[in-house]
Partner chain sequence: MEYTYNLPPMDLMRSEKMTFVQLIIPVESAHRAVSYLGQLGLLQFRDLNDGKSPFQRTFVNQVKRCAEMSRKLRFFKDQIHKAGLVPSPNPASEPDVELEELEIQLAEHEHELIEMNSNSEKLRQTYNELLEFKMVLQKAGDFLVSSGNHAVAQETELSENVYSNDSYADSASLLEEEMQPGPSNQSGVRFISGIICKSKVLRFERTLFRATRGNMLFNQAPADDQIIDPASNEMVEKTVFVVFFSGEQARTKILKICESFGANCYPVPEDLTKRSQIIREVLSRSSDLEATLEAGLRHRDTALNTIGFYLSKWTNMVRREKAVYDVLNMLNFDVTKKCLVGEGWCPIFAKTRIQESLQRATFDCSSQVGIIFHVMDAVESPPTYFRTNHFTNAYQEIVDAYGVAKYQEANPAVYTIITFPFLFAVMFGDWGHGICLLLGALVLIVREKKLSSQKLDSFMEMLFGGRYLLLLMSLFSIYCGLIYNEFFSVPFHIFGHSAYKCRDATCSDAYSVGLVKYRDAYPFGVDPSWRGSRSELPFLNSLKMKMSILFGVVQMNLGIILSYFNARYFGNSLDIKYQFVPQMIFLNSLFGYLSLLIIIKWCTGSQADLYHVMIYMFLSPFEDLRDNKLFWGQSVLQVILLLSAVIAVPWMLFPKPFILKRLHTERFQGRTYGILGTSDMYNEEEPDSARHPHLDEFNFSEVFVHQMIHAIEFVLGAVSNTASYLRLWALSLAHSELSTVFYEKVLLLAWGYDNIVIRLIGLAVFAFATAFILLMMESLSAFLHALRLHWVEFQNKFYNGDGYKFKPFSFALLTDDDD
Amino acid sequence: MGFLVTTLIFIVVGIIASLCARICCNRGPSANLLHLTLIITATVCCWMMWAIVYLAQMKPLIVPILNETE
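Single chain structure for the sequence just listed, the form predicted on its own:
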């Protein structure tokens, strides 16, 4: 549930940021495309970083080693 909700939050933030850039920084077609590309790239990279950290906690690679005496 947490993964889906946070993914939707990242999508909504990316859409809002894209609309704000389109409204506030309207300098021509090439500048608009550059701003949109940068916003989408930043949103996807932030989501991927969060997703990797989130999923790495579900099944960690390092497992505690128990001693024979315990």
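Okay, that was the form predicted on its own. Show me the form predicted together with its partner chain next.
Excluded here are partners and other molecules; the one chain stands alone.
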């Protein structure tokens, strides 16, 4: 799927989530800013986790060597 495409998907999901939060619980500018911060933090954390695991597997130095199972 490609690194950039999935990154774009994460960004789009983040934007949709913040729009939903703005629509569902609109409680004043300071509370909205808090919700936005939380959603951005969550999106960044989740994206980083995915990106690290993806990048590590892009050009691996070792390959799986199967175990001799019984």
